[in-house]
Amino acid sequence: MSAPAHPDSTDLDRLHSAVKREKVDLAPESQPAPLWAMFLLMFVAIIAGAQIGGPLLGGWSFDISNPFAVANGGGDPRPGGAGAGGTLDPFALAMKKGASGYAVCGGCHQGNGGGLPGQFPPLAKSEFVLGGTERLIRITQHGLVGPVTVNGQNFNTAGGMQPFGGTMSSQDLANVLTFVRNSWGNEATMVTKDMVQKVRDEEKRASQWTAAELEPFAKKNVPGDIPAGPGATAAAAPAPAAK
């Protein structure tokens, strides 16, 4: 007779294949680095290698190593790159950096200076843009409450147009102003940022403007020479010389 099957060789099998998968204990000197370890000679090795590598390569330098860097050493020639506002005129520079400061007068006036019906009046074709920069400086210097009617249309909005005149220096009203009275269709002489200061200087107003009380202004300039663009009165100033 052959001898009976053990009754737990299915068990042992199952253990035995248990065992074959456990891995297998490392001595203490094969023990793997820890990965702390590992993350500080990685550091170390970018840091040598820049120290060493610096010298023998010549240095590194942004002018040298900018993709964007013209052959002849013209600068670069992307958009508001480096050195390109050295190129524009007075009015070419206060439209390019008003059309970025403009933003935060988008939110109501719309990217068109279109306005929103009954709520925010529009500023192309506006007269209150067009019409006299005493008044326009005046409004978003201290802002503006209560009815107002542009391009015959009436607007009211709750608590009115806020002034700028605290979170934008003078220069950067001057931008957005030469940018607004020269988009949509709009045509007129540029803001500098002499004129904008004079209003502030001789006007310490705190409350906002209603629409009656600058109604004096409405054809009013601030004095003062126009260096460039549309009615300029003043020679711009020569670009500097290419080096």
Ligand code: HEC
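Note that the rigid core is defined as the largest set of C-alphas that superpose within 1.5 Å between two forms. Numbering follows the first chain given and starts at 1. The structure presented is a predicted model; accordingly, all values stated were derived computationally and were not measured. Compared with the form predicted in complex with ligand HEC:
- Superposition on the rigid core between the two forms places the CA atom of Leu41 2 Å or more away from its counterpart.
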Given for the second form:
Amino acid sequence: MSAPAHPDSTDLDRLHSAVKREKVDLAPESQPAPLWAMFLLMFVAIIAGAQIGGPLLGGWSFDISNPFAVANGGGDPRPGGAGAGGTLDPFALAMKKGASGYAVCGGCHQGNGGGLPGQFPPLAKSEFVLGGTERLIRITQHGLVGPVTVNGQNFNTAGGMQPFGGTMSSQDLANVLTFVRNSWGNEATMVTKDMVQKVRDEEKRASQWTAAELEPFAKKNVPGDIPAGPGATAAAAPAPAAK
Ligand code: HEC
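Compare with the form predicted alone: the form predicted in complex with ligand HEC:
Then the entire complex follows, led off by the chain already shown.
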């Protein structure tokens, strides 16, 4: 016979501890619920919880939770839409993205587009902004240096303005240019990604422009600009002439 597992674990010890552990069975006839009934209840609770809780939390659908709803062409009911713009029309979307993209320019040209006297020319009411897009895109793509007169004020800031063609995508630049052309009282057509790209492709240039060099482009528009405004679509009427 093998030794007991513990010196005190005699049969009598185990019997006594068992008796001390057990509670009196108050309902000897009742049976525990079968396991399948437990699972059934859990299942019902989950479905019912989703049914009741879903609408309370604003409902759930792939449209709302799907970050690619826009790419799929689905409407995004969140205010302002998903990251890509949701249900915003092209103009509102460009203005929204352009407003945040403008942070790059705002340090110099100021949040109100007014510039700083003697240092940074204003973008508000500037003929460089409102005029030909051939010139405006070139200024931001390659930069500008040397004397320039904007709204009757002369500027000739050392170093001029650096090019943004290397650091901003055509789309980002298009959004910012649409934004500056339609803020602070400015009103002009939208600049599209294709327009920026067209200038990029045909104008390879390493040095900054001077205002004098750009004079021939002052009233030239890159084809393909579209009227600004809520109804703006890529299929809109041909570009109006530059102001
Ligand atoms: C580091 C400062 C700086 C930043 C950033 C900057 N600019 Fe400029 N910008 C200038 C200066 C300086 C001039 C004038 C250059 C000259 O004297 O020839 C200028 C000129 C211009 C002009 C032509 C004159 C006018 O006021 O209409 C436009 C248009 C313009 N900038 C747009 C932009 C846009 C759009 C951005 C952002 C993508 C931007 N700039 C970012 C400094 C800056």
